[in-house]
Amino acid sequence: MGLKVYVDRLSQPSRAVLIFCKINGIDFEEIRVDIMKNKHFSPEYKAINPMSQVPAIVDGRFKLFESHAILIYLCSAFPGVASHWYPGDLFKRSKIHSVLDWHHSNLRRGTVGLVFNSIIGPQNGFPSNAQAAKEGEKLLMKSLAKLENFWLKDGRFLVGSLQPSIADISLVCEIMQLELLSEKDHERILSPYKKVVQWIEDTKKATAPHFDEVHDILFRAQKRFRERMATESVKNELKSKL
């Protein structure tokens, strides 16, 4: 039995795991778990991940969920993975863990809070929550400032590295979810953070061509969402004139 990777490409951590596998030449089978159709709550999937979240992996008899844990496992289990993704040096490895722990409590909470409550939820039949979106954006902006002024202060990649680690790929995939916002909001939120914008581009280049291929579904969703927002804006403008 080979490695099976259970993902939904609209999920930020799912994309991080997929890109990592592809860039490192890991042989795997991608199995889609459509979260918009609640497939992550199916009995079959809950037998793999009782938490009903993506991604998850099955490697032989071994099952694992949580993207950070999966990335660490892949670095350790597959000898062909380049050492810069998860260095053997204890100090460097500990700093990567520090970033990953910070990510879940800060950047991820902010991004999900903003994007889900302002875009994904309302576009899929859930009630909008302006207050939750506002709180998410506040935490997101604070997190981007920390990236700009602390995590990226010493080098091209996180924690002063010259090459990307699993932390870089995980956090950049998180920020890419902002592509679902309107072009105006995307520019307003990201443009003040020059180091962050450059770091995103550097990580894309370091993982090409797999980065854009895995994110294609996000770009298609972006086009669809922005077209809907433009249509709704025109309708609202017409109503205001009546």
The other form holds:
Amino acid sequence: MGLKVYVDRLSQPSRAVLIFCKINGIDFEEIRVDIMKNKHFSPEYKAINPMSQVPAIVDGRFKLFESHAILIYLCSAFPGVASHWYPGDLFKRSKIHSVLDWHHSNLRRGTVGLVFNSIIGPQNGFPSNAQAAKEGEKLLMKSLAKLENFWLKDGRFLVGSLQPSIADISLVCEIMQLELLSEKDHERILSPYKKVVQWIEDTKKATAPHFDEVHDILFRAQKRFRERMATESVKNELKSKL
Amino acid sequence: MTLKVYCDRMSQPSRAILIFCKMNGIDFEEVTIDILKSQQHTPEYKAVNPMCQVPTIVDGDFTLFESHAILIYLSCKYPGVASHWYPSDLIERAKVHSVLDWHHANLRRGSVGVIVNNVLLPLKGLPPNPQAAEEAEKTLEKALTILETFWLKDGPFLVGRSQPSIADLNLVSEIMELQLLSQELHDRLLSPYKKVLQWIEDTKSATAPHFEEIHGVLFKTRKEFHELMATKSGKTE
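Switch from the form predicted on its own to the form predicted in complex with the partner chain and print that structure.
Every chain and every other molecule in the complex is listed next, the one we just looked at coming first.
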């Protein structure tokens, strides 16, 4: 029985697991769980992952969720995976654990807070929450500064590595979610962080062509959201003139 | 050079590291960084951990922070550590990683939110934030329900294990912070969760006598805080 990967390509950690599998030639079946259509709450999916979140994997009879746990499992379960993704050296490995842990309450929390409350929520009928979006942005900026000044200070990739690890895929996929913001906001938020911007490019190159292919759906959503926002702002301008 | 553990016994993840080291006979020097006195923001500590958080370890010229990463490092580095703390079986290990990852945005977030809104804000004389308090309580209750019905469904310890792992130490230390709440709020939040309560006792027993000893500061602070709040509410009346 082959590996099954339950994902939604609009979900940052889902993309990380997909890119990782493809770059390492891991044979798997991608099963889409459409979050916008609430498919993650279906009884069938709840039987796979009672937390009703993506991604999740099923490997034979073994079910696993939480993307970092999944990435580590795949590194160890599939012998073809190059060691730079999850080094055997205890010190290097520990540093990767450290940045993966830091991610939850910092970069992820900030990005999700901003993007959900300012874009995804309002575009899907949830009330917009300016306060929550503002707090999200504050945490995001603090996290980007820490990436720039600490996590990327010693090398092209996180924690001073010369080659990417699972941490780079996970965190870069998170930052890619900011592509859903307006072009102006995206530029304003990211442009001060030169190392971060370079690191995103380096990670894309190191996982080409899969990175762009897996992110295609995100860019299509970006186009839709930006067109909608442009239409709304024209409408609002007309209203204020009348 | 001995392992240095920078911590504050009032910090949940700090306590998990201390209990782990003592249970496994790991030789270390405990260096207290007093959070209530903002010692985590001194330039000296910032040089150790730029995130200005506890715990952090320094092992020779290797510095590491984030308690889950530290517990895994210690489990692998010291050969005397029994394998149940961090199983070598790939599937068992993956389940331990899974609950440790889940913890950040669920139990920890809920618990910290409840403590901030019900203990830290009143202690500092700051105005309450009822919306934040309500959200934190909701997150905590959801997390406790998931512990009761999923993470503890197959065994006395997390992810169906018959002996404790680093995940049990970490998550129980987190729940212990709720001792700072009033008795009434603590009981209202925890009493519906029988498996969770039993699991706390099982983890305490499995790590005796260190669990009680390390939590001594927390119990002392609880007593002082409850007395302080009783005085304040007495004055208000």
